[in-house]
Amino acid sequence: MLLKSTKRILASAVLAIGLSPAALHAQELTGTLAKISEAGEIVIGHRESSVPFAYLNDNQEPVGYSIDLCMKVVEEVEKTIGKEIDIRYVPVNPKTRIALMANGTIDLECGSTTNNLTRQQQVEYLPTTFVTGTKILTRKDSGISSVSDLDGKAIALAQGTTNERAIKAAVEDLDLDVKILPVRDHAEGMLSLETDRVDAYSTDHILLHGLIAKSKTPEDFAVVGEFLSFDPYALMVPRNDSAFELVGKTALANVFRSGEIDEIYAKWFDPLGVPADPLLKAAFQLGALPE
């Protein structure tokens, strides 16, 4: 009896102040979800040349594996806040992506970003969506087959990446004389190699295969060397916002659990001839949390 009376009192109070159930729900939203609901849009940071994760197509629209997964997150956000939202895209690169997430400029980053503990001091990540590592891209006739062959040569490296640190550490360990050309992103790194400004470019191996696939002369290039780092990719979200993080985890868990991830993966990686390895499949299984 007391419970029924309490419910009546609460309902009367809600009606008295003119709040609908939807408005009451909106008031309960906090952090990024509240920001998105109020603005009516979600701001997505995207890469412009990280094939096949996030890049601009011929119509200069962001497309890719990470973009498709981010659209699943957007759908879950709309379900959570109870209305459709617009999407505003903001280009990011290795030097700007962490800062733009940390200062609230972007709500969700859809690219090829490695999840590591250092970055988690400023941002947070959703479950792993890809596993890769640092390798070297060079011309087939360069004579370079490993990092030790870089002695006396030049390599382009995107600033602010885990690959930059991995190559510099390997060069220092082997006491090599290597000229390093800092570049803004993968497109600039590939252009430096194609125009013979450098002898090699280094980033995650899957991105190197993507650069070759987009090249005008793919037969001229090869990905060489051993893995120099372990780079688990994940979609980046704001730190200290568990409600928004849960929405993202829910979206990806649904994709992993339903098997839809296999279709999305095949769409972007089958053309590159890169099957999902056992470690990545295990990551999908671990991310497929029950409801």
Contents of the next structure:
Amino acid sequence: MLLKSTKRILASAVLAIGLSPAALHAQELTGTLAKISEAGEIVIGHRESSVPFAYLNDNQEPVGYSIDLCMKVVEEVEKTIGKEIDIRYVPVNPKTRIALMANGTIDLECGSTTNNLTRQQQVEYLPTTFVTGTKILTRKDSGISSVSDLDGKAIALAQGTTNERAIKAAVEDLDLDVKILPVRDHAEGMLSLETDRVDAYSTDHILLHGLIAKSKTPEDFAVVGEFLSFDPYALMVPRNDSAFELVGKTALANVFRSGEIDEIYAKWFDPLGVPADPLLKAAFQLGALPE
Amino acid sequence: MNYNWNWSVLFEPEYFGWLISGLGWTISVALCAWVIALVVGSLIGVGRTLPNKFLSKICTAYVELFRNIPLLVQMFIWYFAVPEMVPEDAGRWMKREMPQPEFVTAVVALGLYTASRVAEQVRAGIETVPQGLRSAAISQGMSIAQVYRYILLPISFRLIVPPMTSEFLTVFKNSSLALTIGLLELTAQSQQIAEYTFQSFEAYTAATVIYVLIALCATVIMSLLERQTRIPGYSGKES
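Now that the form predicted on its own has been shown, please provide the structure of the form predicted together with its partner chain.
Whole complex next, starting from this chain.
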């Protein structure tokens, strides 16, 4: 009896020593990590016209600041499960991103998603990677310089964004008569503005600068007004999955700590002429947790 | 699936109001478009069967054009492209001063698209009327207009009621595409509820149930109409 149990302990000890740490990890995988490991692929939800966070380049491939950061997370996932994985991209928009994350279609969302508490009832976020807020994009000759000038004018708003609510709240507070045209995404909002169907379009100020940079006549447009909301961006991950969340946090902490974040930031934001805000730099420092 | 279910959001006054207003737009768009579809579709359908080669070619071209371009593309063309193609003042009027631009555009786009489908039903109905009736009417000295007025149309319109039922149902479902040009109809409103509450599954379920109810009502009305208009001896099910 004694001999038998000693034998078993010995056997398991030999087994444990023989196994590599990675393989040991693999046995403990749960939730999203287990799913990724089994499928051999990670499903990334990305935006198609959120310049410079996640958008389609000339070859119709998703690129951008958030996509680069997501690649760091993917590398960390590969390290954790101990094998290479494929990446499958799924385009998302403000209306679909929460539902697709909640129902498990996508494992990681790389776009320009504001982290707020209502959304946290359905999804979880990694540390803040950008800080912005709602402003108004308009033609330079429109005479609009703040939200109160919108009285009697038309504005396009992307459905499902935090900006939609910020503008609607401001309009209600100031008791203005504004025609609101709901649009699907930034590209459609910009099209409505360019074709003169509306006088203004509103979203996070950094995205507005991106839209101007991508437009055919950048000199015609201007970003105006005060910040109407506080929008900290973060990569989105499934809720109730702390193991996967930890992998994401580790990846970002490494990027923040090593200073690699400055290169990635410069790569995407220098062309727009938008230097890192002190608040954002502080967010990077707070995210740079020690090992 | 990590999801917090909460069906009660649907009955909060604000969101419930959105659903009702969405339902109102869906029904208005569908019914207005259906009127256009019936009028234009009947004219085009009759036109295709006329002996005049020129008229029938034009009507055939209409059907092929509107039936073969996806409805979504047509919506976008009417909404974004047409105002840029007309003279600047007219374009500006369409974009800014026209009352309810999204609604009008949706009705026109959906109406003209459905008209091409209705036209095909009308044509099929007219062609189903036995050739002998037409010949007999002409030999009695009736003009082409009289043949249509007294012989072909009364019979064919009663024959095509059953296939028209499905066109009628389709117009309600197709009206959901109006959301892409910013009309807050039923689907758009349920999306909006999903966005405000993040209870997307509840919101879309509500929309689904309402669409099914609309379809059931439409089916009941059409089957009553079918019973009224059936020509004994023509439709398969004799009673």
